[in-house]
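Take a look at this one chain, the form predicted on its own, written out in structure tokens.
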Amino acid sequence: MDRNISQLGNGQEASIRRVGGHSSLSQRLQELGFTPGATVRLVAKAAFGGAMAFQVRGSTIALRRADAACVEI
């Protein structure tokens, strides 16, 4: 099973593998740095399932859980 963005723990890192989502969703992501190749860590958590922010190409972005589940690790 493929692991995503959504399921790292507080400070881990890991390489994009793919970016998913309907096309729309899946371009808006690669804009904002979401490539694969590119090192994503993830910097904290929303509690009860919020947002969360990523650290991306030197810029930290914030998330909904269903986004960050459309970029496959």
Contents of the next structure:
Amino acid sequence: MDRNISQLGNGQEASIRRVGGHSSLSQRLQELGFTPGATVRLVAKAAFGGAMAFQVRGSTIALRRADAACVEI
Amino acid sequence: MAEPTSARIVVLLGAPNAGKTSLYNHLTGSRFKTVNYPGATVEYSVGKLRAAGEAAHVSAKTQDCHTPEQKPSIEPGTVQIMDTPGIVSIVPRSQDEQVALSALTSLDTVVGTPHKSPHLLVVLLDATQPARHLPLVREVVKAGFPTIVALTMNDLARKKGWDLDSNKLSELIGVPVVEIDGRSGIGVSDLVSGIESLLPESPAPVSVPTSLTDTQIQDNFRWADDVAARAIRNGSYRPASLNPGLGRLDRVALHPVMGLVLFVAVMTGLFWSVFSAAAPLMDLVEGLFGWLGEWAGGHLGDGLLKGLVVDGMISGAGAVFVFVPQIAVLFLVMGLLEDSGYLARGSMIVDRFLVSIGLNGKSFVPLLSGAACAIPAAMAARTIPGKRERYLTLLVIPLMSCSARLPVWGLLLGFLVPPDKPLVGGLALTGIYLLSIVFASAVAVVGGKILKIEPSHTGFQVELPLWRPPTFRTVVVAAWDRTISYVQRAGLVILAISIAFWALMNFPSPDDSAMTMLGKVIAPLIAPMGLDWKVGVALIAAFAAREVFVSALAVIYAVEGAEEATEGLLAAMRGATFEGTSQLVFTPASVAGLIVFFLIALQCLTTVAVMRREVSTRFALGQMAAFVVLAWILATVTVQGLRLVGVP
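Switch from the form predicted on its own, shown above, to the form predicted together with its partner chain and output its structure.
Now the complete complex, all chains and molecules, led by this one.
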């Protein structure tokens, strides 16, 4: 099973391997800086399985958990 | 085709929240409200470039409760600056991004110019996140636009531990780079000289890509990482230093438990403060109008003119303007939230809940601004990328309790809650806001079943901007502008309706007036709600603007003897009976029914016009009809239900 950034623990970093999912979503994620090779750190999780905040390329970006699951590490 | 007399256009372009509107204000001398939330600008603004050294001709503008202006007209022979919504990429994925893209490729359709593309682009580059904003710069330069890069927020970048060298950047990108400070305006005059020296006579031919491949996106970022690393002066650019972890504030605001508690506290505080912080000011306004009525009454003598001025104009306007301090407080607190950077965090926290009713985390800001006014809220919904989620958000925006309803709540709660219990009053108002959220959620769920649009694969992504202590001056000025704009808009309508009402009630004669005749016609429709025809007429008048309900009641009952603004009106309401009987019109049950009616009914024609433009005529008319009918049914059910269980 491929690991993705939604499975990171708080404060953990990983390098992106590939971005999957529907093409419009995967392109938008890449345009936001989640490209293969970039280092991502999980910094916060909202309650009840809600959105997660990641740091990538110096920005902090919140993603829905299902979207984050498209970013494989 | 270039005409020497036509205006030359400079478009400001950049990522959301990069500071375009701040820069626009500096370049044109405008006073647009800037907001620390990605996606605050959803429309164009066009303004004349101020020559270096020219004094600011400050023009304040707000979008509240105004239909957005038509195609802006521009003066020939001038240099015009155009502000656009933020974009992440040259390929748009939401309505607001589409708006920005139109400024690049079909400019002639949005402003009065013969050109399809602008003469010059000023692209903003946020120094705190250079690697993320550089790909857009590369795409527009590649497309062939003459470009200047405005490097913003370098002061914040220095705090983060690096410093971008604008000369080095310019060398690497191949276009001029000017460092500016959007808050203080330092560097803006250098940018103006840059614009003047670079501005061509006619636009360059450009070719804008309509899609990018994964490889192109990745290649842009490789280039951007490399440029950013080489342009950093003190050479401490490593991925680790770019991801420094969360600040102290975010450790609370984004904490799963504390963040949720904080969110509920912030929202409750917002609505609570509307009630409690405004109270002393309201007494002041009330006193002022009472004094004005007495003064005018003393100077006008007895007769028709006194009736018109004192009973028609002053008591009508006074009854509503008593509540202006509440509206000002609402604008002030919302301004503080907007300026701080909290809104994006809020949308991250509520995404989970909004998804479950078919909306999106990005619906949060439009819905919250719906608590001020549905018109800017409907436009703010353009930032929601999925069509289905956007339409559902637009569907429920009018159910948010907007500022026009505040005077109505003030009056009706004043009737229900004894004045010596301010705590209960504050709770009751918070309860009304809660009730509006419950209604809106239910309608979103039902609407989701009716709406035949496939869900899109857009998900939810939002950038969390840096926290920023709100600048007191900006927030106060913005709240002042919005309040004045409210007073002007509401004041005119209220004055006109009050005068019309007074005339309808006094002609042909007070005993046999035009109003009575109209009243008799609508009485059967209003009877199930437990009310008489007089309230019915006021409800119809409220379609001009909701707060007119209060001034209409004031005019109706002022004629029957009351004198002072709220106190007098409340006393008149407590004594009002159905004609020819001793049965009271306003009882706890019928007032509760009125609250339900106002929560749901779509009584704002401007909102209908904006919905028509944002979606379609069918949607707008259907929405209005559905909400008015639903309001009537639920109000009737409330009144009759309460009576059934023994509430008078």
